[in-house]
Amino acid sequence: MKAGTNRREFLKCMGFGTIGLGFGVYVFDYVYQYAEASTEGEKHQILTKGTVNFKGFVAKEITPNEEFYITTYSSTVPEVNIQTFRLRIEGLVERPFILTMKELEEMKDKTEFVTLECIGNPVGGDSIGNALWDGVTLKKIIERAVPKKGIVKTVFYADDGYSDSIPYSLSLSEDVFLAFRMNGEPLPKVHGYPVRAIVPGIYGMKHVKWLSKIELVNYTYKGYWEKKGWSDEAIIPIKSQILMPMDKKRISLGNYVIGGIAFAGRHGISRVQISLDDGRTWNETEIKPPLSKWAWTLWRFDWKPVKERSYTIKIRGIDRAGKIQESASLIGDIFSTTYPDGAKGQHAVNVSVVKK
C-alpha cells in the first residue's frame, strides 16, 4: 500500500457486514413480483420470503440490509434531518437548482438489482453484497439543470465531508442513479440515508453516500481515495468466489455440491469454471441467470470425489466478452495486493476428502 494510506484507514473500507450468501432467502422472479406489488408491505415481503436451493446450493441472492457490508472513510454517520434536507445541483449548468426529498421521490424512475463491492475487498473477501435499489436516474437530474459544454467530471459531495467523482459521460448513462430505497426500505443510515449514488460496475468508493451536492466541473476531480493513489476509474474486474465448501473443510466420499458467486462488473458473467487440481484442468459449472445485468451470478458444480486425499479447488469467471479471470494468486499482505485498483486473482480453498 502506498505511503500515506495506513491500515486503520484501509480497514474502514473493509466493512463490518458479511457477504450474505449462506443459508438464506430467494424468490425466483423478484423484479416481476416487486413491480406488481401494490403496497410497501407486500414489496418488503417479496424481498424477505422463500429460499433458493440451486440444485443443492442454498444461498441468499439478495443481501439483507443488516448484513450488507459497510464502507466509510471516517467513523461519522451523519444525522440528516429529512425535513430540512436539500440536494444541490450546480457547477457548469444553466439552471442550478435544489431538490427536497419529496421532489426526489416524485422523480423516481429506477428499480434495479446492483452488486456493490469495496475496492479493498481481497480475493474471496466479504466486502461485497447485492441489493435491490430504488431511485432516480442521474441523467434525469442533470438534464433538468441544462448542462453547459466542456464538462469533464460529475462530482458527488457527501454530508460527512467525503467526495468523489465519475466521468461526465458515465453520469449520462441510464444505468447510473441516485438511490433512496434499499431492498424495499428507506436507505439505512449507515448506507447513506436519505440518498446515495449507485454506479453499477464501479467499486463502492464511487457510490457516494449521504449526498448533499452534485457539481459538474471541467477538470479531472480526484476524491479522497484517488488522492492517496487508488484507481480513479475503479472498474471492477472479473471476480468469482467459492462459498461451499469453506477452506479446510473435511468432506465425505460421495456426492457433494460446490457453489458460490461470480461477478464481472460492467461486462457480466457468461461462464464459470472450476478446477479440482489446483488449476491444472478446468470444468464448466452450472450458472443461474442473474437478477439483473448488474447483479452477481450464482454457480454450482456436482462433485463426486472417490479418493481420500487433499484437494485444492479453484474458481474462475469468464465475462461476456470472452475474457478469463486473471490467475494471479493472493500473495502476501492483503493491504498491498488490493492497491491500487482492487484485488485480482482466483479464489481457492483447500479441503480433505475422508470416509464417512
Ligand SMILES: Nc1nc2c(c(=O)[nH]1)N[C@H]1C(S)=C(S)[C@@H](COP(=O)(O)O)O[C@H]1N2
Given for the second form:
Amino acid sequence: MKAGTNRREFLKCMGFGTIGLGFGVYVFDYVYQYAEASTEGEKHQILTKGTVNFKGFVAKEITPNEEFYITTYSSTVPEVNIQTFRLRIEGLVERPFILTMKELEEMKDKTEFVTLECIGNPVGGDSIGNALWDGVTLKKIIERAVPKKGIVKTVFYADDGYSDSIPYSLSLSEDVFLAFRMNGEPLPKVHGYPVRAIVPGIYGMKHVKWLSKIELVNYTYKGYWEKKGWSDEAIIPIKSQILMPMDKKRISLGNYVIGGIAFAGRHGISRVQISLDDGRTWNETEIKPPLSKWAWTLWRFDWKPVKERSYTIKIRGIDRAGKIQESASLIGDIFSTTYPDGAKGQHAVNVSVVKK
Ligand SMILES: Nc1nc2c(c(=O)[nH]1)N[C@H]1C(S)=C(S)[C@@H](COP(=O)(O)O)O[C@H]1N2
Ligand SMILES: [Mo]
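Starting from the form predicted on its own, produce the coordinates for the form predicted together with this ligand.
Following is the full complex, with the preceding chain placed first.
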C-alpha cells in the first residue's frame, strides 16, 4: 500500500438541507465521512462481515460474487490460460511492453470498493453491484510505457472481441485501475478472469473484462456499445433504489424500516430523501457512510404508517453539489428507457398497509 492511503478520508460537504422550524428554515452543513476502513487489510476485513444490519435495515452492502450481475455482449466466456496470458501495452508510447500475470500482480497498489452498474439497468433494476477489487493503477502501467504527446483515448481490448475506451486524461487519474481480484478471490471467469478494467463512476461497459491489450491513440475511439449510439461519456448520474419493502408488498400497521441504496458515481451522494405520498412531500433518510468514495450508500427510514391503505413510496438522491435526482415526470416514460445514456428517474414502490 502507498503511504498516502493509510489514513481516514473525510469529505466536508456543504449541504443545502433545510429543517422546518415552524416559522422558517435553518440551513445546515453536512460533514460527510467515508468508510471506516482505509487500509487494504481493513477493507478486506469488512468483506468477512457479509450482511450488515443498519439499524433494522438488513442488506448486503457488498454483493457476493455469485450474486453479482453479469453483462456480456456475446455468449462467449473466454478461457484464458494464466501461464501464457500476456497483457500488451502499445500505441503512442516510447516503450511498448508486455506483462505476465505474475508481473501484474507484483505491481498491485490498489484495493477499493467500487460500485458497477450497467447502462442498460432500468430504474430500480438489479444490474448493479458493489465489490472490493484489488489491482494495479492504470496510470502506473501507462507511465512505464512512456506515453508520447497527443494521446486522446486509452483503448481496452478484450479476448472476446469486445473493446471500449476512456479519455486519456481519465486513465491517468489515481482512481482507474486494472483489477485481478474481486471480493478477495481471483476474478471469477464471467467477471473477466484474469484481469479487467475498473473505471469508478462510469457505467459498466467501460469496465472491460478479459483484458488483453491497452492501446493509447490520438483519435476518438468508439467502443462496441458507443458505435451503436450509447453514451461515450457514460457518467453515472444520481441513482437511488428502494430495496425494502419490495413493490406490491403488504405491510402490517406498526413500525417498519424502509431501506435501500443510492449512488451518484463521481458526484457522490450527500443526502437521500423519501416520499410516502407519491412525491408531494419529502423526508430525510439516514445514510450510512459508503465503503468508499466510489461505492453506493445504504440509507434507511423509520416508518410508522397509521392508516390501512396503499402508499406510493418514492426515493431520490441529492449529490454533493446539491443537485436532486431527476423525477420521472421530467423526462416522460423513463422506466423503460435506458438508451442512450442510462435510465433516469426516481424509483417508486406501491405497498398496502394492512391490520396486524
Ligand atoms: N470483454 C468484455 N468486457 C465487458 C463486457 C463484454 O461484453 N465483454 N460487457 C461490459 C458491460 S456492458 C458491463 S455492464 C460490465 C459488466 O460487468 P460484470 O459482468 O462483471 O458485472 O462489463 C463490461 N465489460
Ligand atoms: Mo452494461
